[in-house]
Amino acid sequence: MMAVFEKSPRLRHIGHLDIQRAVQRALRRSGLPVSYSKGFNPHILLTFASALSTGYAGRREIMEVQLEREVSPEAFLSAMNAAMPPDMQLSEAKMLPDQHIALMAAVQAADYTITLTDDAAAAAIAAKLPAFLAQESIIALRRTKSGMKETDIRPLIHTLKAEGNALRAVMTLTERLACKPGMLLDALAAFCGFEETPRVMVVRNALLGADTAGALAPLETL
């Protein structure tokens, strides 16, 4: 069973395992007829299609849940909504075919609302975005396994628009290749000629998979 929950603001300082303890934790007290692996310490068939990171909020967070029997997607939101916190109720469900590809494999990218805490920062960044999307490469710091690496995300940034004292952007995010939004914000702060990157408030609206057409689309809906 594939379900869509969300991570309200109030949760955002609140990191990906313990996301993953309470999910599992309400599994258990709903009743239903989860799957277990196998072996000396078995732990339910749980997956996430992409952690989200401390900090942030979630609209539309993804997760997979294996069933040892077929459950209606009715049921299981309804059980799953009474024994889940009130800031990570569920607002979708649906049968996988068993044949499908893993969540994580799907994922190739995020949609963001950036929401800067300053005025005055979001109007200097607002105003120089269209030159900072006109440079053939953003050079940007990843942390890797190795230490800090530089990496061009201009390909990686899919549409980025100010809205207000925010920013609305859609960028890469796969297994190997993410432009997360502390990249991103550091490298307007540098482009903006801040000495620090600005404070801001990170909501992950919708996870994205590519469709038959290869266009982007919400991952609960392909």
Contents of the next structure:
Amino acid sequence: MMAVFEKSPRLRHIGHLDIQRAVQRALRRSGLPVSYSKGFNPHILLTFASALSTGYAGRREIMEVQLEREVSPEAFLSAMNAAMPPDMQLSEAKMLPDQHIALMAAVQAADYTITLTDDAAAAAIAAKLPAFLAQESIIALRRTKSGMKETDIRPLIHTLKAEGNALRAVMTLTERLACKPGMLLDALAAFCGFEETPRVMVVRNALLGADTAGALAPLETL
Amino acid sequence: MPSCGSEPGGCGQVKEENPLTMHEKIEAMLEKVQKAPRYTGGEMNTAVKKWDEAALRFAFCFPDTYEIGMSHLGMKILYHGINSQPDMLCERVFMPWVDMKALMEAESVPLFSLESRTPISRFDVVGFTLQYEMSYTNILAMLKLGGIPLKNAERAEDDPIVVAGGPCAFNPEPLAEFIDAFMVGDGEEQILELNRAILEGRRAGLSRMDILKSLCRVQGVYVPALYDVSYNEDGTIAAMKPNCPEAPEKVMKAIITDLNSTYYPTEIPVPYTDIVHDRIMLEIMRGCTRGCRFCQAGMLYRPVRERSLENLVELAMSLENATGYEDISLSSLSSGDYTCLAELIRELIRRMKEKRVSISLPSLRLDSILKDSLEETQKERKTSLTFAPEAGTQRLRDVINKGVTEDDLIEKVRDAFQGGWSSVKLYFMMGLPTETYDDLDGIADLAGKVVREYFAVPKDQRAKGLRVTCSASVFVPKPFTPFQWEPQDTQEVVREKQRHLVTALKKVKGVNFNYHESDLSYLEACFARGDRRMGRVLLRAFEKGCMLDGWGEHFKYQAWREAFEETGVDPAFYAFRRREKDEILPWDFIDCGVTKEFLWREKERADAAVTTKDCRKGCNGCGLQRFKGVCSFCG
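Return the form predicted in complex with the partner chain of this protein as a structure block, the form predicted alone having already been given.
Shown next: the complete complex, the earlier chain at its head.
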């Protein structure tokens, strides 16, 4: 069963492992026939399409749960919503075919709203966006296991526009390659000549996959 | 979520000023602090009652961090109890860590509740739980951060009523200047009666003082302002008398007579972030019959009341369903003594198998059949096993009435090593009354015997990596124990004894010795048996920046020493002095159920190294026999 759930802004500082544990406990409370792994230390068979960073909220996050027997999406939804905390409610559930591509591998990009708390900084960035995007390459620093690594994020930015004091961005997010909001902001701050990266509130609106024609679309619709 | 919009700066404000609401300020702070999940709230099973619909709002304050407070069972019970009342609301408040506290002070954000982020000064009642003496400075810090005057005499009519309960409320005197009313004893019914009385008083338009007087009707409530204390020339108490007719001469603790009939929450808050005890805690009984003479809890929580097996199994099932926890631990002072322990465990294992819930058990007091069924079903984690012989020789164990013999201990340790454990922790106390260096050598001797048991198991049958950890804490004499008259060892003596133990234990291979600086135990001793004058020291220490004393890195011993000097209070008077039989002790006005006569009798038996039997083998006449039918073991 695949389900779409929210990680509300109130919970944005809760890390992925804690969210994972909260979902596991909710599944145990729900009374749904969840499957456990075999072995010495059995755990619930639960995966997430993409881990959401500590500090970010998520509007349509995606999980997948294996069940012992068939349960209708409606029944799943109502059992889980009774068991999930108010800040982590589900909006959709859908049965997946037996043979489906791993959710994690299907994610191609993500859609973010990045709200700046400083109005002046937001205006300055909005004014420079066209010039920023006109660059042929944008080198950003990315933290990896082996230190800081340079990445050209320009090809990873699919769309980027200003919406009031927020930025709306669709950026590549795959297991191999990604432009995270933090990298984008660092690059924007450097481009605008800010001394510090401005404070923001990041909401991940959707996880996107590619449809048969190769166009990006919300993962849960594919 | 109720709004916290009493702050200026909501919608419609002039843009240039850009005043942030309290909510926005908190959100901004959470970006900067180390552990934001301590302050976010919104956990499963936390109450979301509407602020405006509650007639009485209670801020439950735990004077330590979230991880500590959220691990505390009593808080969860009372939180649920208050919120179950249709006209009452209870929200949680914890001590912010230093980073958050500094930001709150800089941004003028008052201490707020987690549920609705309401400043604590807007609640009708602000209640603290007193779990250990060294959290007292945190209480002052929380009141100050909440904008509530520290001293009860300085509070205005509409300030919240500040109450406190928990084990340390049995000697409330060091906090007498700061707390409006103390609750002594079992809190389940008492806290509701207290709230009800405050609500009625407020509705009737009574003055603050009249409301406080009306609280004396509630069993176990002590209002310090209604009592006057006079002192003798030598500093001991001459008299403590009520100064109004409402206040009783003796405050009798509140007792829940039947645990099965009182409430026990099943929908307990489930935190997102790691806390100290993140599991279901099932209180199987309250009280203890063993009568260890150093143990305050063993006296305060008398009489022993067991929950029925049926009640417990049902509770466990409901708790599991409501929380989704993977572990249950049985909680009580001495779970091994629960009458139907084996049946209880078997039944829990049977019912919990399908849900893969593991059950943590009290030490090794299990018969062998039970051990087999456990091995089948439980994920056996061979973590270290803990034993608490408390003293190194049989003589001293008899003095403290710790009914454990060396043979008992060695047998259990042998079982453990044969069962695949290789790590054992041994807890001792040093500075117990009548202790000699022979008793300290006994600790090293016992540790040596434990090590030999390990090597007695054939190499191919024992787990690798022997680890024996020996810990020795400094004994702190506590009120309402047979040792309440005893002096604590001076710090010089403690240091000398610690050096001796280090040397003695160095000779035992495979043993790791742990001990702590005696400074904290010394202060704990001052507060544990302190009187009202210790409140001056507390306030001065707090003004000097003392806070989070229980967290080693924040403990400022030098500041405490200065606080004693500047207030002219002699710590030795409280810690190192032997009290006379007829001395009026600061807590004598409280009736904890156990009588002073019984305690003195026990003290004399201790002096003679004579043991007293477990109450389960016959009544010892501790005083609880006054309450017919409450104690299952009274004659």
